[in-house]
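Presented as structure tokens, the chain that follows is alone, the form predicted alone.
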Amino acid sequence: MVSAAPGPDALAALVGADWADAVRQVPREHFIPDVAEASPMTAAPSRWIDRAADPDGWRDAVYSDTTILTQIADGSLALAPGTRGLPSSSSTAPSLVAAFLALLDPYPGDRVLEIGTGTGWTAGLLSARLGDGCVTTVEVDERVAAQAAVNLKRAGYAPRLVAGDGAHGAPVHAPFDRVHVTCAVRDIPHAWVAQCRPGGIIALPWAPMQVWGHKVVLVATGDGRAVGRFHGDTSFMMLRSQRPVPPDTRGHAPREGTARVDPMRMTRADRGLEIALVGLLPGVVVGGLGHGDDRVGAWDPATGSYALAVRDEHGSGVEVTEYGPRRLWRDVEDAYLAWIGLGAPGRDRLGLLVDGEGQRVWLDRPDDLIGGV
């Protein structure tokens, strides 16, 4: 007997009871191009899917827990086998979509602002749950937005679709009860807080140091602030206007030195260190944390300073190379030791506060801030 091809019911079982009906009402196949790159959430390698050449393989990917890459290099390169470029749009794996929708927890009648339309599938799910008139979705890429509109129409939905930089939200259509963010940010735009009703929720991927970030839920307090906590790990493409600037050491002579602190103490630390460094080292990007590696790099775009600390294979010494005017490695060590002095708090004790001055990290309660803006 030939087994039936997978369909929406397969994803309904994956996302859970709250969103199962929406998944059945908005078949994902309407939002996936005929040729794309599929990356399963399992350990299986990525593979190309082609609806014409292998319709069963294409459908298997569409109705499984798979992220499907739909654009590279902001559309300047064709998505095709053998062509490599920075991933710039995708249909996120259903389990990740469901995790953020669960954090968002919209009620009937809630008005939702979505940042990052992508293929439009999540906007379709929100429309099925709340109604087209309650959903506004913003997409920075006009070609992606145009295709999403086609996809949504094909599925039978028509939420308000705005082409623009999601960092600005959609002020003309505010206020919103929920803000659903489908791209990672390093700095949380205050516009999202300002456009959220008191008591409203902002659910987003926050990646202050690297692509591997944190699920965050903020609640608007009604006075221009939002406070919240962390809900585990996640990884998403960055908001285009906040893509990281790579270190550039040209024009700076290297300085060699040694370290006081073994970088492996940092790379094996709880992820609370990464969060605390946002407050203790504002504006600095520290790479390598959480991976257990033998090196840590730090980059300060404001001064052009860069530092790399590398532990030797015997663990008997750490060589430091620095560029630019700032003694950056010393500042990284001081910040790490300050975190130790706080009791090395883990992520479960930390939270975020966002207001008109920026974002700040707090310890145990929102009025106990770590460092400055």
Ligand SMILES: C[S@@+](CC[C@H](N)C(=O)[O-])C[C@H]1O[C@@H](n2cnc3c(N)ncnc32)[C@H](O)[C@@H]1O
The other form holds:
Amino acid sequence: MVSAAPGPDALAALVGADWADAVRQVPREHFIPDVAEASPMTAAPSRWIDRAADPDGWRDAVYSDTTILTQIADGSLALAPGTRGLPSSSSTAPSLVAAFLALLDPYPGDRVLEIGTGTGWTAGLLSARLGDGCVTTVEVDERVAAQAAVNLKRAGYAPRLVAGDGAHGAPVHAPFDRVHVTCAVRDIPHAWVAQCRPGGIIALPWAPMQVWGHKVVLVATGDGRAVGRFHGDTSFMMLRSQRPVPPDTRGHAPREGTARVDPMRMTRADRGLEIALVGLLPGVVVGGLGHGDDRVGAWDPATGSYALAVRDEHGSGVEVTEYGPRRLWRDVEDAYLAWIGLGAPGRDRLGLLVDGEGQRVWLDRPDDLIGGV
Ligand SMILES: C[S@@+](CC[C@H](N)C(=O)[O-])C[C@H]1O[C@@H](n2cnc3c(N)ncnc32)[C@H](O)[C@@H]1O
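Condition change, the form predicted alone to the form predicted together with the named molecule:
Time for the whole complex; same chain goes first.
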């Protein structure tokens, strides 16, 4: 009897013409563990997949638009039903992999650096398209890297796989024409710019307010800078050294503050607000933006200050609670009003500049920096 369970052709239809051959040549099944947690890109809930117990269900997940979680808590906890931990490695959903590969747009012969090997599937796709010799992939977790090497070998590919901190790039093997980042960053490491050829592209998930972020494409200008724009929303696990540090208010007594601005003005604003705040309120993590909720939280790790502003049901009052030395809610309001004063630019008018000094946000033109010099 022929199984009705799907195969690589199902993914070829998902990823578009440019990557269809690659997904057929690099079957995803070689990269997925026998037991894992599958999270479809649809509204369907996450579910456990077990190849031995339910081979068709396992295959359905592997050959559909599903992110498959393969590690939690950096491997310190076993991935098993009932065990909860911070997601630390996965095989990203094929449509998202394809979206980033389309932004990366490698040409034949391009040398690609991938940051975040994970299962190795994306590195395999790049190898199928460009050849093993053109692909270098860096994974911070040694056990994940070792398993990726096994997976890639099983699929018949052998890109250069480096176990190490991808924040440093792969200087020994630079320069690269393309840098493909598959974990989100809050601060873009300059090493990626420095190791990219003039005119080369860096495609990355940028999450200045952590995890839920923006697709970014930067182009290296050849003088130590890279300049780019935003290409929609995205969500990825963070680069290990840039994981969220949760607010810690211990040691500070709460105090009541007052509000001039309804927090819902901020949570319902264009995502350009969140981007502009990177320039207007450096180092501060502002949570809740873009979700339309009744509250905004702000955390300044440098001073240990935290502020929470909650709008009441009727919008007639806002309860502000602050901790730590900084009057953070006032600073958030000032930054919001500064954004309004710029014309409330949306994400489409904003861009990023990365150079040896760090990352800056610009409005309309790369030399018109927001809140920076
Ligand atoms: C979403 S997964 C990558 C998916 C992968 N590209 C694939 O095709 O399966 C993110 C990976 O980034 C890795 N990672 C996190 N921080 C890193 C760092 N500093 N350097 C290199 N890899 C890192 C994680 O260990 C994890 O395996």
